[in-house]
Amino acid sequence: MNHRLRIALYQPDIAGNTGTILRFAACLGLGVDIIEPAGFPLSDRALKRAGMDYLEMAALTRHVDWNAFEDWRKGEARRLVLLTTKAASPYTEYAFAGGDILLFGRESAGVPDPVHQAADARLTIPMQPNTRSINVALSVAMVAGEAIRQLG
């Protein structure tokens, strides 16, 4: 797979989801980028436990905050789009490009309003009402999924 695609993690909160990310990126080739500070530590048996052996062969890239995050990103050229609840356009209905950064936030807060303003697009899972949100790695697998399946 030569789409460059690439997983964002804004401060994520938990290591379960994140190692499970982990696990489904190593599997399909997807770079991923860590947004510090994680809500736990990096190094923790979770994050292991989730993403088993394959955190070896994962293309993890830690960021130490938003704005070393944004340097790097402008400094590739890179499109960040957004996956947020506060969203009117799905997903589905969006043109991924070759090395897009798909970014996702915490699972408790998602993110702030300067992370929003920054996003070249801003897209959304439509669920059913009266629902908040759907688990992030499942997210990330749906998007990304999208994503590649658009860009063969």
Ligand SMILES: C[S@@+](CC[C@H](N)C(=O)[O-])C[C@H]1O[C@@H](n2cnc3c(N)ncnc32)[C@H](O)[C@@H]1O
The other form holds:
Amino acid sequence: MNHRLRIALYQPDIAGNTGTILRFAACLGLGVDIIEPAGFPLSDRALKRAGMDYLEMAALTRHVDWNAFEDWRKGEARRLVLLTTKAASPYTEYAFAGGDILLFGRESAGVPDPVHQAADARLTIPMQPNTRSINVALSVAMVAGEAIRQLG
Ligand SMILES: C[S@@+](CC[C@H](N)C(=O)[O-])C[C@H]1O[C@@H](n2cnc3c(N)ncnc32)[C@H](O)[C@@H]1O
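Given the form predicted on its own above, I would also like to look at the protein as it appears in the form predicted together with this ligand.
Okay, now the whole complex, with that chain kicking things off.
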């Protein structure tokens, strides 16, 4: 495996968020894994509008389902780091490593329990009481930013 960080999106629902994340990843040189099915076709206009011409530069890998993603990941011996509102450990206290895959859940429902349990670590972005969640693309930017800061 190469030692670049990767961002994985579990069954994303909202095309504009995925386009924003693909643009961000292209700008920072991060690979992106989309674990299908997605809630929109990858030809979606909203995805293209948010991703603009950066989509052509995005290092995107599509996996037909969770099992296919896991087979690939285990073959690459990469750690899976899940970002979820249902964890206690703050992402700022985690020691990221090159090659980590940062996994983000779908906008409507996060990830199911088996995916939660498959992760090597489960981290959260601490929030104010009575708030539910942060936009997934902003979550990606915060956590990838911290991982890049640590790894240089
Ligand atoms: C809109 S949120 C999903 C909300 C969903 N209703 C749930 O209960 O998980 C989409 C994704 O953004 C990430 N996310 C949003 N806020 C987060 C937080 N405070 N800590 C960690 N991840 C967060 C997670 O990966 C989450 O699955």
